[in-house]
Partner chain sequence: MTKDDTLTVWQVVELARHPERPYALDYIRRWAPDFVELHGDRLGADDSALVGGVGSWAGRTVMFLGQQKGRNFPERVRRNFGMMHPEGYRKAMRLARQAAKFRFPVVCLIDTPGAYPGAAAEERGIAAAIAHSIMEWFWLPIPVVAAVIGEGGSGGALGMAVGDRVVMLENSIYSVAMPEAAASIVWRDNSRKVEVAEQLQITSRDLLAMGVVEEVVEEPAGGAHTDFDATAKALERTILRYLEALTRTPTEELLQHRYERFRYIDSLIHADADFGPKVGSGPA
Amino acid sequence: MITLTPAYKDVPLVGSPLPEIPLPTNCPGCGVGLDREELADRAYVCDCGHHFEMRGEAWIAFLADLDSWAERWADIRPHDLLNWRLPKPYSLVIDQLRSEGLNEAVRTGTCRLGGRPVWAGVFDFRFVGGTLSIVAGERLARGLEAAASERVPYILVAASGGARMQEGVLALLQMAKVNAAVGRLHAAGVPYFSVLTDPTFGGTAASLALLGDVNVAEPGAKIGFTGPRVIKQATYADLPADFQTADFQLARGQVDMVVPRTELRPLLAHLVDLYST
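Can you show the single chain from that sequence in the form predicted alone?
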């Protein structure tokens, strides 16, 4: 584990005040009643250590220094190219999500973190399970290539169910496209840090989410390729109960650190500085 110097311990827990997110009455980890305002001040981490799911806008507020976020390519929107009908028309799914203020599973842009410029890509699980689509892949690839060109570190926050089935092979192709962009970032010697949150699965886990110079997972995050039932049907093997947990992945070298959210922002600021010098 990297030891933070005092200067980085002083980096604020969040970059900006976090927006409200839907919460249960009681914590599912310890059963204690929740104080929403107090919980927001702790980046939605309970005293017991339970990490509540944060949405895309909350992660952006968490990462970006105050008033430093500049979103890019939000005008690139998804379309129903395959006229997908089941279990319901994909076009209706897109329209419904747009009416709720969402336009894709990935938002990307620039900001400052601890005073230093970074590029960031943030998944939002609310948009079709945070699935990797043509638009999500395009936004990610453009951001990674811009980071390589500008020699600015890139931070990914992943929360995804994999590739988007409603876009078929066109979604699967995004894995290759985004991985190639990550390769160009590595070739340019530009730092790339991946934060894996709950859940990170499928094509996202199999591609850019586990290609960081440092892969950091949140406690309790589930990380893997597909669900245990499907794996058991394919392999006929009995699987360990915890085989898709962050701690299991850490013990086997899939991730480099498991870091509580309350320590994550100072750590990322430290990594950005350390890898940029």
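Numbering follows the first chain given and starts at 1. Keep in mind the model is a prediction, meaning the values are calculated, not measured. Note that the rigid core is defined as the largest set of C-alphas that superpose within 1.5 Å between two forms. First, how it differs from the form predicted together with its partner chain.
- If you fit the rigid core between these two forms, you'll see the Cα of residue 251 move by less than 2 angstroms.
- After superposing the rigid core, the Cα of residue 70 is displaced by less than 2 Å between these two forms.
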Contents of the next structure:
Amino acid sequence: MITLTPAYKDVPLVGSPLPEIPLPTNCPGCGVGLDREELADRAYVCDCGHHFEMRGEAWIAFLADLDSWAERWADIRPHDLLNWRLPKPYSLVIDQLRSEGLNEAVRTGTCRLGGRPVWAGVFDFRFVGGTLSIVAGERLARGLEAAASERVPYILVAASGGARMQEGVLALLQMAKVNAAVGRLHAAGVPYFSVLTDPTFGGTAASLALLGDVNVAEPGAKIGFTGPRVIKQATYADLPADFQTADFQLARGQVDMVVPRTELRPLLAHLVDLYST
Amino acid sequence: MTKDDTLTVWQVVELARHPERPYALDYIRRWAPDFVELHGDRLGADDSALVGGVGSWAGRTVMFLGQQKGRNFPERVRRNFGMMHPEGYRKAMRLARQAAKFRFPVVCLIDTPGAYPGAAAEERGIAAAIAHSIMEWFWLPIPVVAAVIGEGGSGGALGMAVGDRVVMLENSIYSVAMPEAAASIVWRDNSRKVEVAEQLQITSRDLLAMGVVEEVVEEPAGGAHTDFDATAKALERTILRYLEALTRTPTEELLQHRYERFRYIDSLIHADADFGPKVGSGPA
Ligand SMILES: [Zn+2]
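The block above covers the form predicted alone; next, return the form predicted together with its partner chain.
Expanding to the full complex; the earlier chain stays at the top.
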């Protein structure tokens, strides 16, 4: 639990009305039947503490004060550089996801959070597992550079399986591209807050996601470099039940805090104020 | 020297992993016979998968950092098959900072299937260790040349490959993930490694064409393992040529170019008309 001064209790729990998300009829945490509207007002967190998965546009609505979101570089499109066909053509995968209204694994833009101007980069796990791609890397790098030059705090919401295989080594090199930009943001003295949601792995965890001035993990989020399936394959290890959870990473010094989503916006507003000099 | 363009991608993978292939110390000891190896991250451990130290090369002291595989089974185990733990990246950065103190150029030799994919590495923060290394390389005010000498696997390789110039030996590979891992990720079936290797475009010529590396250094006919001395000589000529130019480059220009090199690493792709400025004319 986070101690907040009364001023931050006024920062609304959610920035804008949240869009509908896929929900089961009963909460997997407590078994209670779910009231969609009530849950949306509570940032899709059940009274029992269960956090329902929010993706892309839900996170943007969550962060941004009403009508304050200004998306940038939404027109940069992915391309099938390697003529990838395995197990199905990458170009078809992209077309399918775009026809579902998804626009790449990262969206970025500016908004207000409790009245404070911020830059935001939001991963969307539904787009090829939130994988770091050339488009994702380009949007992140441009946003980080803009935040540095405008001296506006940057908030990342991570949810990613790592670098995108279908873009080959150029996807890997996005790790260097975005870390170069994160370095300049730090050098400019601009605050950078990273929110780690479930799951954050691979090249995303090993690049910008763990480089925040403050790393905040969602309760229960899995965070790591190598996923448990691959670890078991490679080492035949028995992994503890809490392996790579937010609390596991807190205990091992990788994140500063584990914060319920219902307290996240007041916290971020507080941090923006504390770190703005 | 003969160029063998008839090799399949998988044959290149096998050459890159050839058990007789020269490893980092085989090069370093040839280039700098007075090499002194240094150990430890000063935080509690020493990672044998990463060798580091100083030696004199072409009239100046150079900091060598190399991912090191073992020649026989006990050494392979001791070197963890070239797979670094977090301590390896922390040791590398300690030595890179030391190089900055003394204005020694840094030469990184890349040869790893990836960072160690085990619970111990996770428990000690492998993701953050790689992330911090990649970020810090951009601020080290000394020339950095990286050479992929065998396997350049994933983030574990990139953590040591943020150079002003990056070159590859002809039969080395550099990939977002090793073919087995990539097949497991996209196909849930790591037996499709050969097909996936062909898709990934991981050979030195693929990477040169993409603009990811500056140069491919030819190997002796049959591969690097057939003639360690000739391979070491060829790689030496290339690296020294780059170091010569880089050591004359003003620091500010060096760091700006290093930033742009990676910031616009994908600029050859022309993925979009709107896709960023191109790399400016950098130092030699
Ligand atoms: Zn519940």
